[in-house]
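The chain below stands alone and is given in structure tokens; this is the form predicted on its own.
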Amino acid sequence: MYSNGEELIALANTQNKKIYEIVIDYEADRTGKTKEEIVGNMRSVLNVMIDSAEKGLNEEVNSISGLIGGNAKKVQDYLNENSNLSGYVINKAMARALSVSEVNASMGRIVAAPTAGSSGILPSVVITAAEVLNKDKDDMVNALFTASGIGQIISKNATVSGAEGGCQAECGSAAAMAAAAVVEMAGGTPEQALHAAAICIQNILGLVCDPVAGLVEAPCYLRNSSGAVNALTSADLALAGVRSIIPFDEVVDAMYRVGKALPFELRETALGGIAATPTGIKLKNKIFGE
């Protein structure tokens, strides 16, 4: 039904539908399932996202390696107890993004959307935006379908793999999915949703994938919090009427080309970037006893 952003917008405009409606139609056609079954499955996905986004706010969740943990609660406590610079929405989204990342690193249950390493961005943005906009679970489920439509297009025309395209492909794609999702949830048009997604990817273009000790923990989890902020601010820009100068499809293509141009050391091999710093190497040796 659609293979790129331009076709997705054309379908939405021709049929006078939101992106999420087009995506649900596509899934029903592709899988043979009823729309009720498809929506029900997405509601289950949302419930897992909510659980993982809230768990770390109330208790310290530590990774198996001991490399990360407890930072979601620190941000939540900071938000509760102190005046802060970024305000409630940004701090709450960052805390939730960290929570999901910590649950992931502790081998807890998360939704890899689009990957485990970037799993904090989409739920933190959708849940926090829904809270601010006074939206219910049905609205959040619809937002996840919008996000999945963006993810489908990126996967088809580029990549969401850090090993193939750098962290821009993971956290950038997740932020783009989240930005489009909340634009539509806030009442934005399909065009505005894709402008937000394009702005998100541009903001993170060239970001390397350099997990310390090869574990999807550091600096990945902090990039989840900054990815959530990227998504929220890009959504606000698009809703304000700011347009991406470069169309979404061309930005996705640029991301893929940049990812392919990155040296292999900067694509999840743990041989470059933060992973190759003296401290990064020391942590790797400590974790694996080398």
Contents of the next structure:
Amino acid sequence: MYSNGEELIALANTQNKKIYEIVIDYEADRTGKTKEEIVGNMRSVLNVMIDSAEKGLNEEVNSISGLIGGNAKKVQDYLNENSNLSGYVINKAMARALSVSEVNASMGRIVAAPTAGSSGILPSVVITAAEVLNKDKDDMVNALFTASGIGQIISKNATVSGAEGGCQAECGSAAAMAAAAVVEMAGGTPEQALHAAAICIQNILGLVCDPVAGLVEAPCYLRNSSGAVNALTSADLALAGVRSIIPFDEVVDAMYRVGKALPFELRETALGGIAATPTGIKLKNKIFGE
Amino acid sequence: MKFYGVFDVLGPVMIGPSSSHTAGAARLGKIAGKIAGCGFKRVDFLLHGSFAETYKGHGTDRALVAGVLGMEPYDERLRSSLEIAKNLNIEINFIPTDLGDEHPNTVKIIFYKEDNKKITVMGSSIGGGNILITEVDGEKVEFTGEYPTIIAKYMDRKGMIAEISGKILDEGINIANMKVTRNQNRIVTAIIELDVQVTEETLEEIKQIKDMITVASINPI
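Could you switch over to the form predicted in complex with the partner chain, since the one displayed so far is the form predicted on its own?
Let us now look at the entire complex, which starts with that chain.
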């Protein structure tokens, strides 16, 4: 049983296991289900993720409100047709993150990971990293367990809700989960996985939740894309041997405190930040006919 | 705070766009509907905090109504729940309000039944589609809907808890959590979370216990 990052690492090290193995062991212990059953469930989760990450690459998926849509396809087409600045991996991950976000905003089926607003980050990072590292579906399922372990710890000690802790808690947690997951998939140690997660959250500490018109669309979908990039670059830093100066658990605690200190207007109420700009207000009035 | 399971974190599989505002709202509605039982003609949703500010955009309204009609958070009919309620002649009202010092995503749901009874359920969507029911008919409670749950209301008297738990034990079922509160009118609300759902027969036996007022049973959703 682990209630924070330090305990998770201690368990992994004393048992000479990966984080995902500890997470599966605990889930089996906690629920009384077999490991096969639990892994099978995660495979279904992965399949929903893959579908939602691919849909928007091939067709324009538009939100119910009409505020966003078609951007995943734009990035995919850009990747196919042009030379680009940040390379295949980054662009592909961004396109996939946008795809899931667009499917979500169209009231389509997605996996909350850990929330619906941040649902694009984990699939895009895991699928894209697996592609680059030549990993199969089993490896991706394992990566999702690693991610889940990080998400469990953040949920327990802080929050993953934008309304409670701002977008740092929502997209930040998703990115931290994704970063840790792909560090392990790439062969990194449990310590490196947690360094990646810690770096990831530090990078966006204080990020407000300010959806235009109160819809989980803008700037949410772009933050899914930047969250995916944050996860991949934080993973690379950790794999290169860069350590977070502040331990993961303390970063999670800091994130929670920052979230509580954020004013009401900046926590998913659509009363501050981007939502409260003249254009944001105009769009809200247009969508709701006020 | 409870420890989240793997599929609480990577899940639910749901209809977008918001786990707190859509999936969580659908679950809150579903549990509230179970507590109210069938046969309601009007439902008022008192929306608090972020629910009050953003319910239209997040489809919270559609999700809450889908829930009280018994739909799951991944049910694709969720998008058209308002129309479905209309066709069933159920009056629906959304009333943004301030419920005081509650979680930002809180709703108080008032059911008006055909027999003129009124049932009130309050709960919060606490993130990632997880929820907490905090009040039933004005009594403070606390349960997540994660376990099979029995909500029993009865006139206070000695031995009631022994009688109820006896019926549950007769079926060989373990009680996971139990919370009992009593109001000034000596009406008790008992929230009993079980490892396994009791059978209809046991539930019926509990309903027949002397001084029992109402018994509702909820399956995990």
